[in-house]
Every structure is written in structure tokens, then in C-alpha cells.
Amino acid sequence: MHTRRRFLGTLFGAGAAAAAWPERLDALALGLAGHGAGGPEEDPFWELVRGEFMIPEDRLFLNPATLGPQPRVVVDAVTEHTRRTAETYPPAVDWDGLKTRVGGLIGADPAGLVFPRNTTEAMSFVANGLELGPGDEVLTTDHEHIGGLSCWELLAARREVVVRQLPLPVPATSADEIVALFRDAITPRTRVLSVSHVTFTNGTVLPILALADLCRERGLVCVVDGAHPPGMMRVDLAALGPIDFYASSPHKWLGAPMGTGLLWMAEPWRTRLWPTLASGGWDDLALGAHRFNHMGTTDESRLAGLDAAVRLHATIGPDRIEARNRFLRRRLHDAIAAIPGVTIASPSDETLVAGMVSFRFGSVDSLELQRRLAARANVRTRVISEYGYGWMRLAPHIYNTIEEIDRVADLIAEEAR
């Protein structure tokens, strides 16, 4: 397998340095259609996807939830945008097109885009931009990172917001569980609630149709934090109900470059949300949300290396990286769960779990678990200490083969031996 990928990477890498990015995404177009159709456990077809990533072959890397690694396009992209940048003025971004694509990817109306550095830089332009006060209430969870979290926690601190967290169950065992959690918390002071899609900690889709419907019952504005789907799984935002804002990191399971985020407003807050950051159009109301793409002076390379991401990702299919991901997390979830003394954190119904699988042995630290596992086969992985929970976390993607995955369940349970 090793010397199929060496093949691979010398087909798409050094054969294809010297060309530009579409025209190297186009080959590797060719080469998929050559590979069969890509099911879940069509190996052909995911060795020619793990060859356009840059992942040395002694590496176990599971975790994209931080930061996925960047294929070759992406790269490629940004590379190539920074050298036109120093050998001419630089070229215009094609908003339009990178907009549509990026709409495309998400389901949503692309006059919506905004394209801040992160999630933590999206979901800090809503908190900074609603217009709330001394006793306005917020509802969130106790599973929120801290980029959706403390910009609320801001406003608690400046202008006297309340922020409460609500305690989700562990594992969550259904989605009327996570509504009437909400639906029984909120009060006359409650303004927003701002929740996540797929939370970090253990990868549990909440489910937000409902949730934004109960927000329009109650006139709530619906804020969520969607760091970890796109890549991940389909992502449709018409379909999630009246959400007002979806905010991502294509960093992450997108494999885009550190530097891209998503924002993603619904119309009416397209003219009624102040700005952050204020810079040339940003009162022009007929802009629309486009005025909170004036930010100054940035990095433009970063958005040719989102545009070429979204592209490679429609080339692969959405379909198929959902299907593969849920594949290989299942394959993982289940031998993890079959060793002795571990409990998992994450849920084991499919529809309210994506990506990840948390877990933890008994009183076995997970920091000591990570540092071994790292030692012995350079394995990637993210313990998540945040709220004291102490879980490890393991996220396969695209990338990874099956037998990776069944080395990983392997040394977890040697470990536990």
C-alpha cells in the first residue's frame, strides 16, 4: 500500500508541481472517475484521495477537528496566488464565484457570505454586532469551544449579559431530549440562543431544525456554531430551518487554508447588524452582508486556497465523504467500545453523532493515553480537558485507510491491557 501511494503522490505531486491547481484538480478528477464509485469501503478510490494529502505514511493523523492538513490543490492555490501577488497587483478576488461555491457547499444563499479568519472571529462579529443589554439572557450549552463561547462571555463582562449553560446529556440518547432542554429554559429575558451543529467534545449533531423552529416560536435569534461540518458530512442550511447565523472553520474538515472562515447571515441582519470592524462601505446598507467583507488590507492567497478546498470537495462528492466518514467512525466507535473498561462518551445513535468518538478508560488519565499512543505509532489525536470532561477524542476523515483505523483500536487496547 505504501508503494501505491509513493505512485500516487509522484502522479499528482512532482508530475504536476509545475501546473496551476485547476488544472491538477482535473487530473485527479480523471483519476477518481477511474477508481470505481467510491464506496465506504472502496479502497482504490480513498488510496488516490490519501495521495493529494501531505501526510508523512508513518503518521496516524486523527485530528481535523483542530486542524485538518491542506491537500495538494489547496496548496498549490495559494501558492500560486502569492507568487502572482509578488510579480503583479494583486488580482482581484471573483467574490461572485467564490461566493456561489461556497453557497453551494452549505446550502445557503451566498449574498449571505462573510469570510472573517476563523469561527471564533465569525461568531464574535454576531455577539459585537446584536444590539443586547443588562439582563438579556443568551442560552447555550456545556459543550461549546471556547471561539463560540467567550464572546458571550464578553458581553456578560461589558455589557452585564447573562449566559447560561445548559448541561447536555452524555451520551445524548434523542433529539426531543436536547429541545426540551431549551424549550424549559427559556424566559422572558431570553434573546439568543447560540448553540453548535456538531459539538467538539464528542462529535453530537444537535438537532437545530427543531431548535430553530423553537427560536421563531419564541422570537429568539438562532446562532450556531458549524466549525465542524463542512467537510464533514452534507451541510444545507435551507433545510436547518430559520437559523439567523451559521458560523464555520473550513480549516478543519475542509482542509482550506488556517486563515478561512465562514459566516454565513440571514437577510434581515444583512443591513441591521452593526460591524466589528469598520472600514470603507461599512454603513452602505445596499452592500448587504458583503460590507462585513471590508476589513482592510488581507490575505487574499487564503480565499484562493478556500476556493480550490470547496472545489476538490465537489470533485470527491459530498455524498461519498459523508458515507466514508461514517463508515470508518462506526468501524472505530464499535472496536473502541468493545474493549474492556472503556465507556464512550459519544452518542451511538448515527443521526446524532458525526466524526468523532470520544472516550476514556476508568481512572486512566487521557493526556497519559495521547502521549503514548503518539510515542509508539506518531498517532494525532485531542483530549478534550475543557469542563473538566477528560475524554480522548479520535476524528478519521477522508484520509485515513481502514487498516489505520483498526491499528489505532489495536494500540488503545494493548494500552488497556
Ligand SMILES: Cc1ncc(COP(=O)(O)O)c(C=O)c1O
Given for the second form:
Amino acid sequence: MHTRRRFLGTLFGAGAAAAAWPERLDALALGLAGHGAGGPEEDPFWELVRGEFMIPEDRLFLNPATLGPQPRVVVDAVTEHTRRTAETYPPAVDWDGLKTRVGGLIGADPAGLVFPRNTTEAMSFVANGLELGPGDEVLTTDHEHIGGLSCWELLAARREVVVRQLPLPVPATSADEIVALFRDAITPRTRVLSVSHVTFTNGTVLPILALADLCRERGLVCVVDGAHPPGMMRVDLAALGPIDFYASSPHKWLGAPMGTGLLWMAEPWRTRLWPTLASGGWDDLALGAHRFNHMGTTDESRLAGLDAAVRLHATIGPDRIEARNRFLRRRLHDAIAAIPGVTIASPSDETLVAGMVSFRFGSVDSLELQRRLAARANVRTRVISEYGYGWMRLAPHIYNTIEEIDRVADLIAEEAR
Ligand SMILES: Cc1ncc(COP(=O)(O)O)c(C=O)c1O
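Would you generate the structure of this protein in the form predicted together with the named molecule, following the form predicted alone above?
Time for the whole complex; same chain goes first.
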């Protein structure tokens, strides 16, 4: 234990004093071991987990899909790193250790990892780094977030690239219909397929494996906006098929510090993609994907926080986290679906949905409902106004209690009357 602590203490700062947050993580692991097996319905276990997150007592938080609440260990890791940087200049990042642990989180070959600030930046690195020109087509959907879409729109404005947004079925009922949508839309000018892994609008899980295979078959670049899955559900990039790029924002469901992104790129791109940010080493192909981590001076404390968030996730257990998340989402989904007059926009099939329940009432303005829920019980939600959908989106996560889920469903039923 002592040795391990010393080792951790030196991860993000040579010769630094031992960090305190790994001890907190050890204590949590012990506590959890004494609170049951962590099954999805075992609230005592999850209440202990909730205690790690800095959520005010009276807040009913249902929006990690925008920005997650931060765990104490993350805040401590960031703070400690900041202090160490001030005290023991110069700071240092253990890139290999960080990449190995983050690679473990998403089942990715660590050598392909880059750490931009967020999904938006990661997607821009991809779009700006490809060689696309007039008439080249990018296929995407009408459920993309601006953070995964604007990079392509910029290429449309600047280089006459053609962006085609295919209409996803709402709610989706089969993976095959989504794959067929793309298969039918590919033309000889199509170069890129860029889709969300899980849509921000209604939590639809896209069939990435089949879409990646389609891309391979037709010679397209497969870009996945994976802003949501890490920290919410198991991610195994090695099993997602021959994707080319995966972009993410662990400051959402994983609870990493705000401004912490991920980009993973497949082997051939590590030497082929043009960097958007050029600093020393940008053209040193021996660096592979690490060329893209040369961004000038950045806030490395966020990487210390990311490391702590990944360790917390491993301590709680990725399978337990996904099972708890799915259990709470399903309970909320079913309760809301039972309210007369509601139209659910999220898929019902568990293989096609993750993390979110989106819906609307015919007569109720979702923004008004959002205001009412916030005023009545400090409920934090998101309304999907994009594309004119007008859906209320609820995104429960591991720290929500069963009582909270039932409470918010009851409140919504009352408001619908
Ligand atoms: C699917 C998706 N992509 C991209 C983004 C942008 O994320 P960020 O602001 O972290 O870049 C979001 C944010 O909600 C999102 O939901």
C-alpha cells in the first residue's frame, strides 16, 4: 500500500508528495465490499457511490449527458496536481500509464489515444485532418450534436464538401433498418460516414459494428462520435469493428474534469491524418498518434482528474455501472410510457437504447415542463430543441436513487394532468 501510494504520487509530477486521493479510492473500495454485490437494485451500495459525487442533497440530477457531476477523487486529483505544479515545477504527465488505463476503459489500443479538450475538438481534428474536397460526400444523421456535425458543415462551407443528413427512424426498432438507410444512401462520391455511437437526442445506440463493416466494404472512413458511452456503458473499441476514429467527452458520464476529451484513431491514420494544431513533432511520423498530443501548453491537471475518474470507474466496476444505469433508465422509461398522452422518442429495445429517455406530451411545452420540474424539485434536465424535436430528455445515472426515479416520474405524471 505504501509503495503503491508513493508510485501514484509520482505519476503526475516528478518527486511530488504522495497524493491523498488514491487513499480515498482504497477506502471506497473497502466500503463497497461491505455493502453488497452492487446489483442494479441495491440502493445501499449505490448510495455509497453517490456519496463520492458532489451533487447537492436537494438536487435531482438527470443530465450527465451534458456535463456530469464530479466525483471527489477527481476534484482532489485536479487540485493536488495544480498544487504540485506550483510547488515542484516542472510538471510531467505519465503518458504511457494514462494511455494504458484509458485504453483499458474503452478497449482501445493505447498507442492510438489523443487527449483533446472534448468531442468537438476531437471531431474537428478528424474533419480538418482528412483530405476532402468539392463534391466529396459525408453521410451523417439528423440526430447529430453540433459538436459532431459542425466540423463537417465547415468543410461544406469552405471546400464544397457535401454533407447529407439521413433521417433516423424515431423510435428506431431495428439495427437493420439503420444499416439499410446508409447502404442505400452511399454514392460513388461518398467518402465518410460520421455518426453518433449513442445519439444525444434520444439515446439511440447505432449499430456501429455493421456500419463499420459497411464502410470497410465500400472504402469509406468511419468516424464515431462517442461522446456518451464511456462511463455509462461498456465500450470495447476492438469489438466495434473497423472504425477509423472514436471521439469522446469523459466529462459527461465518467465524471472527468470539464474540458477533458478523447480521440482514438486507427493505425493507418496515426501517420496519415493532418494535424490541426501543429507544434514541435507534428511531422515526426515515428510519434504516431502522439503527434496530436503536442498541443502547446495545456492544463495537465485535467489529465490527472481523468486518471482518477478512470480508476473510480474501475473500482465501482464497469459491468455494475452499466447494469445500474440500464435498470434506472428502464424503470424511468416504463413509468413515463405509462402516463396517458406521452409519446416516447427513445427506442424500447434494450439493444437499441442507452442512458436516456426522451419524450413529449402533445399539449405540454417541454421547456415549460423543464421549468416546472426545476422549480418543484430542483430536477436538472435537458430539452432537445434541436431539429425542432421539442423532446424532454432525462438521463439517470448510477448516483440516482430508485426513489428519485419514481419521484420524477410521479412529478411528470402530475404535470401532465
Ligand atoms: C453526441 C454529442 N457529440 C458531441 C457533443 C459535444 O460535446 P463537447 O461539448 O464535450 O465537445 C455532445 C454534447 O452534448 C454530444 O451529445
